[in-house]
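The chain that follows stands alone, in the form predicted alone, written as structure tokens.
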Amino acid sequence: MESAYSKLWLDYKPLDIPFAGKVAVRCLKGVSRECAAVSELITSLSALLPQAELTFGADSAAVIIELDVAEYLSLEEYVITADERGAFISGGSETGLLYGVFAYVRELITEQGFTRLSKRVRPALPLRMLDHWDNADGSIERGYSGSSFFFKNNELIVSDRTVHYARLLASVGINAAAINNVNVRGAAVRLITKDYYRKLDMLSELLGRWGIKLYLCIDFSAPISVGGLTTADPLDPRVQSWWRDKAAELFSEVRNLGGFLVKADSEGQPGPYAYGRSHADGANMLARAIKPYGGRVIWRCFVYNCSQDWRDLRTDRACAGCNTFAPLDGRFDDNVSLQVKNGPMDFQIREPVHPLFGVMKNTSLTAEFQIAQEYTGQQLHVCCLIPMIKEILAFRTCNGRERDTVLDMIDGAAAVSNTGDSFCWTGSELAAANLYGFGRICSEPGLSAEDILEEWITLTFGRSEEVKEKLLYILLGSREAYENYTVPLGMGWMCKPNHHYGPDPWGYEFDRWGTYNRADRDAVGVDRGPEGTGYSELYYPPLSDMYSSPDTCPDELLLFFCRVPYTHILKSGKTLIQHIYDSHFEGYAQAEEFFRLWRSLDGSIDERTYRNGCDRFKEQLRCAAEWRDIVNAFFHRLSGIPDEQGRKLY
């Protein structure tokens, strides 16, 4: 009987080696035979070596694999020493041991057999989190892979699919998951009531077995919506007492609860501003309530004026994060982490790195990414985000510290999930690379994008060199292609309002969201230099100097930071307008080549995956042509400047 869902990169197939001997698994010291690490090792070996005889604790065997928990390692750290005769895998806890087992199994598959290996890994970021925007009714906000597998009809679901989900996350080192939408509404407001405790406890225990902490998105005004109080003022003693009592109850009933993820004073969500309080007041009140239980508050920094006037040329959404949180640096409790989006706007294909990563030197920070592809093709278009994530983490903030990259400045990373109840979890099989890559980067950021993708391709599609070569070409070129045929040069947005799919150059131009390109007949772009909105001054020199002038600003961010005429000469030697025309034609041609390469894999990958990919590449090409023609026509009609190559611009 065919499974109701794909196993993704954990679909273990027999190794291409003639091995039929005895494999012994020995559990040393405090390693329980029932722990997830042992379970995963037996599951994988049974599939990889179907002819082998698996035993526990045998004195003699062709291959002996010993598992240990060692006090000298940190809790999530592991060590592997292996050769053709077997392996010694040790972890600082059963979670560290589990990570070691997954790493060893990856090695068996990629090397197609037992090999020499000496490896010690401690995950680089303490918090490695997946944020689900699932609603209690089963829908998913910005979900492109079906419905929720956590919720249905306001009920919480725990099933065999949940188990495989936990395995997928653990296999790439993700150690936390927030299961409900940050825009808390409907029945989800009551997740922190007794109605849900039993199922939440079941889910938290399941996730905990795989080293994953459960987080809940909460309504900041829960003292009103759940508790019946007349206020949610974080400095009101009644509110503080209510949260202390709620935390004591919740953490006693849900045994593996990690804490809360909070969106406050943002896009209509309630928050401390309603009471004249700061975000530090709000976050610290919650943090103190859950601190006795080891809980942590993840507080989102996505706070801005979402009712701007397009005529106002000074108010800048990009400045809002720094304006709100920079004055509060050092005022947050030690179990609060500020979750900062990778850029100052909203997960565009190209934004500058958020200046808060450099400014907040005395506050715990979590970088937030969106692998759900809301603005990058919605998992209908192939758009591999692994290079982007690596690029952002490696960005130097120039804030005066010896180690000043974004990676140096953060304690964690979170990604808005791209999963749903579709057969392949992420709608498109190729979109699963983003989930895999996010986890691997957070654990081992020294891995290159190509390293990670080669690993994922082998685990998912096998060892065919042709498949690997063609999929690498597609995935590594996909971000550039998407940027080319949609919004190059840092323009951003230009998408259809509300659902954010497909082109609409002025869709948000006169709206309230602060997402402007300011295009007219003479020029395009937003002046964010010192004489404009001042956003460039939120960075440290030399970044502030570089971004403030069109002569020094990198071309890929030019229109984000500068307003320039269409005849402005880019560093490539092209005029701005010609680059816009050319990039849209080039992006479409790249998408055509991706589809050609995918079609050439017919028969080399399974039929379901192949057909699903064909359908999505067809849609990508259709939409890429729409972007190309609408954006080029828009700028041609505005500027009146023809294409140097004489192509039709409609």
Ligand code: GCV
Given for the second form:
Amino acid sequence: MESAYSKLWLDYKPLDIPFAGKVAVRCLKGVSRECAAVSELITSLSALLPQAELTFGADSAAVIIELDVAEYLSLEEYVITADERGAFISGGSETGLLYGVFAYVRELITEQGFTRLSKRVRPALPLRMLDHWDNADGSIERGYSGSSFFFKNNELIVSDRTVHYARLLASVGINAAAINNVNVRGAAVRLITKDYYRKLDMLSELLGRWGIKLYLCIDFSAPISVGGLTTADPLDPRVQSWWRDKAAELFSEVRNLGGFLVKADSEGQPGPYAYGRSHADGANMLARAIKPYGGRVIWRCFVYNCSQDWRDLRTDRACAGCNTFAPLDGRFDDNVSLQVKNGPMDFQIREPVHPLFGVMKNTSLTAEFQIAQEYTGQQLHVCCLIPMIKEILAFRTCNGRERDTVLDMIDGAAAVSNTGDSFCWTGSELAAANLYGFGRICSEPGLSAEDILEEWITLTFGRSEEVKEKLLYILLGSREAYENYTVPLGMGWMCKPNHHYGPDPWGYEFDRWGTYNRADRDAVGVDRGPEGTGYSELYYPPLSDMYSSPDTCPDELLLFFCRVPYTHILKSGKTLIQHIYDSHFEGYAQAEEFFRLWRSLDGSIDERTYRNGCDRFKEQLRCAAEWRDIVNAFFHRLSGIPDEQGRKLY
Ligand code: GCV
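Alternative state: the form predicted together with the named molecule, after the form predicted alone:
Every chain and every other molecule in the complex is listed next, the one we just looked at coming first.
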């Protein structure tokens, strides 16, 4: 029977080498034969070397692979020394060893044989997390890959698919997963009750075998909704004691629980504000309840007024995160990490880096990315986010620290997951690159986007140079293309309201969400300088100065920070309006080229992937034409300025 899901990059095929000798696996001190590292190695070798004779512990073998746990390594670290005769793989724990095994197997595949290798890797970020926005009824908020594989009809599912999920995550070093939506709705409120303990425990044990901690999103008002109290005030002793008891029960029933992820006082979710308390009060209260069990609270900073009056030109949603959290720096307990979205708005194709990364010098931070492509084509458009994630992590905050990049300032990264129960997990096979890349970057941020993609392409599609070159071209160019044919120069929010797919330049203009472009017949963009909303002042100099003036603001963020006339001359020498027209034609042409290249791979990649890709590229082109024509017509009609090249603008 055909499997209901693809194995993605773990679908190992026999290596080209005709190896038929004996391969011995030896478990040295501290390594049990039952651990995931050993089973993974055996599974992989059986697939890669079907002719080989695999044994445990034999002395004479053509290839000997020794596995070891060593105290001198940190828990998730590994060392590999390998050559033609075998390998010595050592981990700081069985999880570190597992990462070493995956790294060794990757090498066997990319090098097609046993070669010399010497590698020592310690994952750069301690927390490498996937956040699922899955609802208990099986639907997924912003899900573009089918339904949930964690939940169905308010039941928790633990299946062979869950095992493969855990393998996929472990293979790229992801060590935490929050399985339910941050908007805690319906039956999910009861996840922290005995209704779910048995299944949660099974799931957490399964994930734990692969080095992954289970996190749950909780309802901040659970003392009321679950506990029957009349308040959820974090400073009320009854509430504190309720959470303490709940934590004791939960952590003893669910053995591999990592902690809680919390969206509070945001978009209708309950939080400490209802009781006049701060976010530090709220987060610390939970953190203290779960601290005895090693639990962590991941507390989101996506807090803003979502009922703004569009006529109000002073209030700026972009400032909200800093306004709320900057005064609380240093006031969070050490088992709280603040989860900060990569930009100050909401995962647009281009935003400045969130200023909180520079400001919160005394608080643990987790960077939040969204590989679910809510605003970036919903996995129907190809949009590889690996270069963007790398760009954000490398951003210098200029906060006076000797090491001042975002990567230096954070302890963790989380990605809103792009997975679902579709055959290929991510709706589009190409979107799986974002899942793979996210994990690899968190573990080894020094890898280039090309390195990561080459690895992923080889593991997923084999070693054809032609396939590799064409896919690299498509993936590496895809973000620029998407940005070109959609929203110009950092402005964001020209998408259709609610579902966020396709163009609607004024869809959010007269609404309550705080997301405006303020386009009129003369100018466009929001003045976020000191004379405007003041947002640019939330950065340290020289960034604050650079962003506040159209002369120094980087073009790609110009309309985020400045309000400029259509005749403003960009650094490229073009006028703003001409740039808008040109980039939209250019972006469409790039998408056409991607589809042409994809079609040329017919016969070189498997039929199912090829056909799925064709359907999606077709839709991408249709939608890109809509974006191009609607955005160009919008600005043409407002400004009355014709295209220098005389193209049709409608
Ligand atoms: C889970 C945006 C999305 C919401 C999401 C929210 C968040 O507003 O559109 O679907 O809610 O971000 O990150 O909490």
